[in-house]
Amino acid sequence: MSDSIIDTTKMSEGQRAALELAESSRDTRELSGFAASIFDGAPDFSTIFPFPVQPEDDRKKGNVFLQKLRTFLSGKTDPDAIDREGEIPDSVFEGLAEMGAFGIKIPQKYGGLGLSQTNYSRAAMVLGGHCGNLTALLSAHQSIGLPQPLLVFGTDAQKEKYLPQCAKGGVSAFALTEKEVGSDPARMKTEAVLSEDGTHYTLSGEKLWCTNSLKAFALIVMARTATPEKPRATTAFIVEMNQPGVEIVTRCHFMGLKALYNGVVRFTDVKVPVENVVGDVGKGLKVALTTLNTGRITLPAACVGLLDRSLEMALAWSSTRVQWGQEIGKHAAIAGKLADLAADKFATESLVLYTSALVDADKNADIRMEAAMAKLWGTEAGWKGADSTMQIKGGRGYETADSLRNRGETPDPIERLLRDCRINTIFEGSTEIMHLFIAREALDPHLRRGAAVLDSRKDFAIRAQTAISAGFFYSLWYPKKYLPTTSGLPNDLDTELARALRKVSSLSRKLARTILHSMARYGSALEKKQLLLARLVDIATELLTISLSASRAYALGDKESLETARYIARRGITRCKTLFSENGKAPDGAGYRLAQSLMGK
């Protein structure tokens, strides 16, 4: 039986086998940090005032790599022609090699540059605003990849052997999906079975959409290890491509990022060593979850280069295409999406930036709010913005690069930019998945205090003490949301954003109100109002965007930053407002039903 503070007894045999793996490999840290006292109701504005930002020394360092690799970049690639051929040159691969691209977190001693998270996230920047199928080659293999989790989990000798090879250019890559595996890992059918004598697994199965495989040198696999106590257990192996029994079974092609190196790979009775099980055997699903909480911060980073760009591009045309007698920018209808650009840049900056701090502070810091939404909501503002740029540039937005340079216009490449950044929204956890983690943890909380009340597993005396002490706390919690309360805001604050991070505390206080409402009404029934838990997760994350831009617009302190985040906090406080009328009011049910009923349910 799981440990989970969950009950799973009235659940189908699947629900409770993919919530009790689920469950079980949670960090079961309590929540701690900016993004939880949201959903807590009492913002303490303290902790991200003055912004973190980033240190002259550590800045320095980036800057001497990202000026390598912006001149690298900008004369010896061409990303139209990745596009076009749907192969990354050689010549790239070395160069990139040669410069450290592929170890910039490694530390030194293993032959990597030993650059912080904050620099990192600026080399995403910069390669997301140039080249999608470069962005998706470094952070596959950085972020998810070998690097990313033996840097958490690796022993020294694993370490020793494969960081070097992957600092010095070779590439590496993180196989979790299968065919009838995305985000239900309880359905794993990869499985790894331990060799009588205890030297090696022998390993079987395959691995859909595995980013890098066509390139790579090793793999990160996720694998069944079942024991008659845990059948679900999973475990993280390294496994070398040139391995007996590696076999890539096909390339997949893909709407965008011509140039991807994804493949399906199978294991047929491939033989890998006890020594390359990565962390705790039957923790596997921890080490890939716990990867990527630091690797979704990549994919928010990665569209801030791309809404630079798209700014770029967008205020170049407003200004200089003249329609019904003055420049397109003068037009309400474009200027409303040129400052939602400028705003959705600058917040998606913010978000990234903070949450690298975080972890540049603390390698242990618990970054699963953060990171979860700096992902959420990047990912959608850069597609967002990628979208209203194709709008404003019109049929020449539509037109491809290559067309455009063959008649003689600027070849700006949203085309290409919109197909390859809207992987962004699927990749490491989609937009769905990210509501369900991001409420799931915010829920945690409640549930620890609260769900043993309702819990048929537990005794009887067990539940009436609980619900006697959960009874104490929220007599003295519950009040507390409905104190006009606001502390931690700097007193030289902007008067318009001080005004408006006090409005943020008054809508965190009933955000955690209508948390705790929609928990007493719905119950156990709670994690199928997934409509519902999105709106919830959506007004948290608007709130922390508007925090953290008014915060960083704060410490740089110039006209264009603060009007930015001005602007930022108006829309994001209408946006919250919209979506607390929803509850209640939103056809959640008539939709459920109309949808049943179209696929014969």
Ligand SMILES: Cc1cc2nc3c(=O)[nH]c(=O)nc-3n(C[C@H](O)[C@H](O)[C@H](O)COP(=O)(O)OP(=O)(O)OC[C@H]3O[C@@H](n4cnc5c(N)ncnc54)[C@H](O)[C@@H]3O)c2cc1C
The other form holds:
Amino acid sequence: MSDSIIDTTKMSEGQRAALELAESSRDTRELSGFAASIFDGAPDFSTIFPFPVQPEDDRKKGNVFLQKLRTFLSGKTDPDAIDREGEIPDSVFEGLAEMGAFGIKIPQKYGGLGLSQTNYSRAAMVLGGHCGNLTALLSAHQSIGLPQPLLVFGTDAQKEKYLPQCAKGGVSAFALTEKEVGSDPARMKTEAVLSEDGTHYTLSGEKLWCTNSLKAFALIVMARTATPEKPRATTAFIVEMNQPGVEIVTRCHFMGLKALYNGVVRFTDVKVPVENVVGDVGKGLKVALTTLNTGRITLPAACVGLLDRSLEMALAWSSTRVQWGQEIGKHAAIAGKLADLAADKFATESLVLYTSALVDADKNADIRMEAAMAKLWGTEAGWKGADSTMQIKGGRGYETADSLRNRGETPDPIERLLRDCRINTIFEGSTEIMHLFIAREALDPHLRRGAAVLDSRKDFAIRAQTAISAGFFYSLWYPKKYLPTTSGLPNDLDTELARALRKVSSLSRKLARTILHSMARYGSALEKKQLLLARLVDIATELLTISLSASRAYALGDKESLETARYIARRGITRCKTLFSENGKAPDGAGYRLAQSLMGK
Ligand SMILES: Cc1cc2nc3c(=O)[nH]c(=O)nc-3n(C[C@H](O)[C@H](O)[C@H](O)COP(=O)(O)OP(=O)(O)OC[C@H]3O[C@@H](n4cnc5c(N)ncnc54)[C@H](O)[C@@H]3O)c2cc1C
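Switch from the form predicted alone to the form predicted together with the named molecule and give that structure.
Full complex below, order starting with the chain above.
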């Protein structure tokens, strides 16, 4: 029997395999932190007030690098040319390597800059508003390529061997996806078999869409290392690209990110020494998921840059373009988009800076929820922001920067930025998978207490015992979810924000009650109610976003930040009310049946 907390006996073989693998790779620590407390209906604002301020010496160190990066990007790179030609010039690789951009977080003893997570996120913000291709190059290398997993799981020997090369500009990559393996790693075919003498693994298989692989000197590769006891075990390996048997089959091309060095990589009987196993044998997916926990902050950070640049272009155009007798920014339809852009930028930045600060305060901090929520919210906001900037710019938004330049107009690159950012809601955990991931974590405390009651695999006595102790727990927990208390708000908080955060508290209690009601109503079938779960996750994410934006605005104290945070709060609370009102009323079931009948199922 699987040790999964969830009863999988009524699932199909494929569903069971996917779920059991996901369960066995989960971080099993009990959730903590502000995001988790929102789901529990007990947000303690003292954990986010005061908003964590980057220490001055850390900020100064970051500023030195960011200044170099900005100067280099604006003087020595042409993102439109990179997009047009689909290539990043060697001089750009060299310039970035020289300033240390390939080793931002790698400790100085391995030749890196040794900068903090906050400074790394700030660098992603600078890159994200400038060039998607360079953002993807540096992020795939550092956030999911060799540096991040080695910093967390690598042995000293692995760090000494590979990190200096990474820091110097040796590009790395991460290979998990296969033709049959997108969001579901249980279908993985790439396999590594241990040699009889135990010195190496023989790796065979094919990986799809491996970003940076065409330029990489080494990859982190996920492969099956099945044993009779653990038939679905996966392991993470460092694989050097110059090894015999490693081959790039083809370069892949996309709607945007035209200069992504992304390819299909084939491994034919590649000998990988056992020293190249990263983390424990059989725990590859755990390495991947843990890497992604921190790695995931980079995408929303890049979206902050994207939103900042979009807002700049949108404001410039809205305040000068006159149609129907006034600047278009004075038409309410456009003004609403400008407000949303500013709000989304501020909110995403608040999510990213808060989560980065958690990592800087404690490298082992549990940021599962915060990072996933930042990824979910920030990448959706980035895409919507680019889309509305294109709308604000009208026909010029749809025109390429080159064409605008040829006609003597300001070459705003929103057409390129929009193409480049579309992928952000798909990779490193799609929006749908983020909803499921966050929902699973949110339900965990309840599942720990009560899942055994519904688990048909368990003895009656165990189920009855669980029911009694869960019943006792909930008899104390449940009434508290009706008590109108709010804790941890500073006394001198702006009146409107204080009122908004009291509302956040009450919506959080309603969320906790709704989660419990839904579990009681649907039991193990709740897992199938994806649209309901997504709404609950979206409510929690809005509440997190409102709270962090308010806390940051309070710390900054300026009029514009406070006004922006008030707008974020009003908009977010309205959204939450709408989402709550859809529960039980939205035609989820009818939609599901329609889709099945359209598919002939
Ligand atoms: C430009 C680009 C760069 C990439 N770089 C890398 C890389 O460097 N390394 C790497 O390993 N991979 C990389 N990928 C792969 C990327 O991570 C995957 O595309 C992503 O994981 C989704 O997998 P998929 O495309 O196969 O979609 P699928 O998993 O087939 O999903 C298709 C759709 O179904 C949804 N879906 C899937 N399962 C569920 C479910 N259980 N419930 C609800 N909805 C579901 C998804 O959200 C998605 O909308 C890259 C992809 C692209 C396009």
